[in-house]
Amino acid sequence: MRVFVTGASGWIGSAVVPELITAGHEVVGLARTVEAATALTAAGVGVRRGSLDDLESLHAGAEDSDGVIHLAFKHDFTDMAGAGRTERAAVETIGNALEGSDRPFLFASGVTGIAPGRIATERVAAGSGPDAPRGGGEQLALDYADRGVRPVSVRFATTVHGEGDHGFVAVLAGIAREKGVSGYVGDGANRWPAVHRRDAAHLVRLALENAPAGAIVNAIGEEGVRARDIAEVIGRHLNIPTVSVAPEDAAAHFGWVGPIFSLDSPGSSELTQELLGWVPTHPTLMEDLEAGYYFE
């Protein structure tokens, strides 16, 4: 299958990406950079020029694939309602590019804040409308189900970790270590799900191979991470103390991350492993911490 790939380079996509050539499928990125398109051509990946603003590159490579999956989303935590606007305009111009074809459309979503305070399943809805996460596109791209498009949702637990991780937990590394101290919010009972960056690209190739059109799978190797026992953790390792942080203070000491950092967002995986036959391998979060990757 040729696959286009957004965000091929990114965090996800680099693993996504060896996992489909491994699997037998031609690759194809979408590169904004020289340097995005260095890093995909060493790999073995063909590039396409282009970014999610440029919808005339998305069109063509859609429409020159035999499916999609698309990862690539603007984490502009100070814009998020642009950020949602650029995501519907990018599904729509994907999805309308395949339509009529029944070729597969995989695209990224999460779980995070879908349902506070209790588990994320598959079942449960993540909203719609351009007001809802990631401006409304996954439901926006599930309604392509009747256009003749194959679309699945990916939904990434909170934390994708790995060696290499630059993402949430790393920053929190990162305020640890400037602030002195690893905090968590309140008790630090609220939980972030998890899945190793390896497990989530495996999900991703069974999905784009066998997902049915309108399936959502929950990209989740751990249903629910302590924050408590993350911040702790982290201060072990980095020689500090573990404090409580209080929820009025929560932005100030965490800055951007701190409002996601004080969220109870449990999910859950088991109707994509049933689904799928999926089976998460690769270590667990706590694994990942205790190796040491995000304190050199």
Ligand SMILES: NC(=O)c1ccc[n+]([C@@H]2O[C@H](COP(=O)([O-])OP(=O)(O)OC[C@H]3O[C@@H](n4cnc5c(N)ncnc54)[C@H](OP(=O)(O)O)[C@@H]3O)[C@@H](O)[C@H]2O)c1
Contents of the next structure:
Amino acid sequence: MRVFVTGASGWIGSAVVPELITAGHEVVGLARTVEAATALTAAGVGVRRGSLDDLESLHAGAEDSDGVIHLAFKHDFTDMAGAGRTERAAVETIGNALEGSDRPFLFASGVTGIAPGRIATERVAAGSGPDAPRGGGEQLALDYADRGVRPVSVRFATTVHGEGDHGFVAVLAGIAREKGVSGYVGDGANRWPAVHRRDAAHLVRLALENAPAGAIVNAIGEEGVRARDIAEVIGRHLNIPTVSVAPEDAAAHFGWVGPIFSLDSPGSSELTQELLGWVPTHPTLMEDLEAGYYFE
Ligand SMILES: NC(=O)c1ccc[n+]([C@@H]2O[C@H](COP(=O)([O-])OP(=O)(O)OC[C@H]3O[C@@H](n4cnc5c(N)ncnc54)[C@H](OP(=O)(O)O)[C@@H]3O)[C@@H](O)[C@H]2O)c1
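Can you give me the structure for the form predicted together with the ligand, which would complement the form predicted on its own we have just seen?
Below is the entire complex, every chain and molecule, led by the chain shown above.
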């Protein structure tokens, strides 16, 4: 399959690319910079220059493909409304380009915060409309199942970890280093689901190839890792104390990641594993943290 991948140069995308190529797919990646284009070429990927703000590039990339994997996202956590608007426009553009073709349209979503305090299964609805998380892009895309597209939502765990990770857990380690203490919020019993980057990439390929129209799949390898356990391993590796931060001080202590690190947001992938025969095999979050590269 000739697959157009947005976000191919990103953390998850750069693991999805070799997964697709090894399985015999041809990959064309969206690149907004010369650096991204160079990296994609080196990885054996065709390049389409463009960006999320250049809807023509998204339309043309989707039209000229046998399927789309949409992973690009504006990770400006100070302007999530703006990121949501961009996401809606991108989803509409790609969906319209694929309309009536029965081609797959995989897109990234997340389990974080969609069912606080409960296990987020694939059956939990994430909401719809522009005010829903990520601009309601998920429901907007899933609705293309009625318009001759095979949309599939891949909801990633809160942390997609592995060597080279610059995401939430790396940010927490950075904050701990800067503050001289490794914090967790309240009693730290709140949980984050986790998945190894390579397990996530494998699931993306399986879903591209086999998931039915309108499916929601959960890229979750571990249902929930306690925040306190994450903070303790960070503290131990950095040789600093691990402390509780009062919920009302979380925003000041952790900045933009505070509200996310306060969430109890476990999730399950039982239905996904049954549907696609996906079995996570790569290291757990704790194994990755113990390996030490988050602290180099
Ligand atoms: N990593 C996680 O823990 C996690 C958890 C839940 C959900 N997700 C979701 O999974 C998807 C992939 O995440 P990731 O961790 O791989 O993100 P990432 O490492 O931040 O990569 C984001 C990708 O999007 C591209 N991008 C950003 N803004 C763009 C724009 N304006 N135009 C075109 N491309 C743009 C980036 O291109 P450049 O290379 O040019 O910067 C990069 O390829 C995202 O939708 C994310 O929200 C991730």
